[in-house]
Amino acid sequence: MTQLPATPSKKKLGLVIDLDICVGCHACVTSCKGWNTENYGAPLSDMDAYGADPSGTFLNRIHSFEVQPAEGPSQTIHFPKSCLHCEDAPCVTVCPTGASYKRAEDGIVLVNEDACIGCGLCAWACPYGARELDQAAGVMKKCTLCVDRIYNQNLPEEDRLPACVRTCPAGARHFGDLGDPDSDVSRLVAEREGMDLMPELGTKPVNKYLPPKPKDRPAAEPLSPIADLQATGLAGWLDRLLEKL
């Protein structure tokens, strides 16, 4: 019988990010806003920047929480979130213009602000929050994973990485093909028992985290799957993620 080659897996671009070691600096934050106001286009605008009550445009961002682990002290999490480039992108499929789109190449979801009208449709399908009105502009923002610089051919090899990967002073940040499960990132996952945020929301996430090490467990013991998680937002999702360790 003749044997039939195997189908290649589909590219997935991504990240993956180790709640372990981000420190919640801000690094990422302040690299991605750098980089995207001076590279994307049109500015990421800030409204009243120094003012009473300041607000602006941001692709990522970071959330702290002190949680309880069902033994044992309190741990404080730092925990980034941009767009997740969802395979099932609620974002996409709301949107009346076709201006939000996922790209078949890499699976990067990203928006033609040409076509965008500023509805916020995307915004309020978004489960995470992850889409942000550019007031100044008038069009929906969201993280592009650095496609400008991840395919810049001008750019050495070793900056053609997301902004907020090549800044990360702790290395909380990692990039590449989760479609590859031999790929450093798809490695990383299993060998941590890398998880999606709040699967039960069905929209399958590329990125990917990485859950803290718990600080009194042997190395030797491996941690216990995360499963079965039941919809409580952000906060309630990172206390089931400490219970289970």
The other form holds:
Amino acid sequence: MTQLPATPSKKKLGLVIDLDICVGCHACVTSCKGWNTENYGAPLSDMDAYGADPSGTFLNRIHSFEVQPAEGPSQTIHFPKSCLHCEDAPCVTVCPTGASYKRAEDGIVLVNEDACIGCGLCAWACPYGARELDQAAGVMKKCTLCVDRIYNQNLPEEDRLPACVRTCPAGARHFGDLGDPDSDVSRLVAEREGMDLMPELGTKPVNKYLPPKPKDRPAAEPLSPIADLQATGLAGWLDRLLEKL
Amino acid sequence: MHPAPSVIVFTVLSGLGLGFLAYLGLGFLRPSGVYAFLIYGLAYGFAVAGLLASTLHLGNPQRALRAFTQWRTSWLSREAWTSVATLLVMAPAALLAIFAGFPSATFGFPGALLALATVFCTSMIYAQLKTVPRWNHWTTPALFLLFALTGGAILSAQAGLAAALCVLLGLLLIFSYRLGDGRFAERGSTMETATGLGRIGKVRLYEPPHTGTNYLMREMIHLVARKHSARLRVISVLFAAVLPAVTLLILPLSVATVALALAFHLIGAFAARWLFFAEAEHVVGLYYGAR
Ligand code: SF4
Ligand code: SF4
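Let me have the form predicted together with the partner chain next, following on from the form predicted alone.
Below is the whole assembly, all chains and molecules, this chain first.
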């Protein structure tokens, strides 16, 4: 059913992404592609993978931006982006077949691939580029929040997380219930002023982004001496001695 | 947005066929016998060819019947219903004209309404998208409906009416081009709002997520197609509106005149529809530092 749940779900499972910590290593991209190719639904295909013009389906992509403040040095920010599981998901209501839906119980936005005709309209409706039509299967692919991991009793408990969250070596990704104000993720969002992407479009994303903290020291001038060490103790005595020689 | 030929052909031809059906339903043209067979055949031909072309861009067309299920929320689903309803309701009108030789308002009037409703639903598929500010405006349904009405009037050989509609169409085209250029800025989405990084400063793309291309970029960021937009704008107004109006007003009304006016109009309509897609910028481009 492409009607959104009449009453928004209490439980709002989603991700909190810390832009201060992400190092842009693309580990989450790889683990996402791996898990979602081997498990739920059609595999995430690649086209011309070893040829001159390779491209493929990904549910999570890392962009890198440079931000230039009015004064001071610029900052490089790595920016992971996947489905934000919006509360007012425009991708769901446009779907003619009912293949796109938002779950009433936990707010996850999913595609029933057996019903999808591959018209692509939902990808047009999403502001964030979170949906990609798989070129081999002809069906719409998107982040499932690893619905086949988070409730999976066959996995050890520490693995019942989205693959990207489980993989991130820097700890930049958090998973939890953003509908519960006392959850770890909600508290993180409150503390760090977590933000919505393109709030002006009214999609009410569940996923939140934690803004990078301001730089606490100015960046080094290009080609400035790296070390101006004042050695003490034995090293200092040696330093002074050697300078005299 | 990617100007996919199947979608351009679909929207132009089905709009023309449905517009023509509306005039037939309203009794502007009252053909009978073999002549009615040809006329209705032409209208159905355009409408059905257009609708069939629309299935060409589907990833899984064999499941197309499912598109009838979500009429409560989806304009695409509503379009599926109204288009089939139009073709079914107009069928008795066509049969009566062919075999009994008289027009039927009983089927014709509702059929005409349904035909225009279908064009409206098609236009709303685009107009509803907040992500494409240029489309997200009343001028989108107005343009689609006016194209259908103008094309239909030309095909039904209503010289005066068609010329008047051509004038309106030309003005609306010019208005929508000018207005459309400012729509993206009006919506207020920028790289700063897209990333939330505006609170720090000015954002620019440093590295895209991958060196190659992807579905999103192919589908929604189509820069090449905009290359000749200034020239195409002139061509679209000239061919869709000016030339058919002049043709219908100065040449004596005949099948050849109508065919010539229609040929002009279609060239203009295809140019306008190409631009409709090619010039439409999707906000997702902001993540790729492009529009
Ligand atoms: S991010 Fe895009 S695909 Fe995900 S729920 Fe929001 S609109 Fe839909
Ligand atoms: S591509 Fe599939 S899921 Fe998306 S709108 Fe079309 S039918 Fe629905």
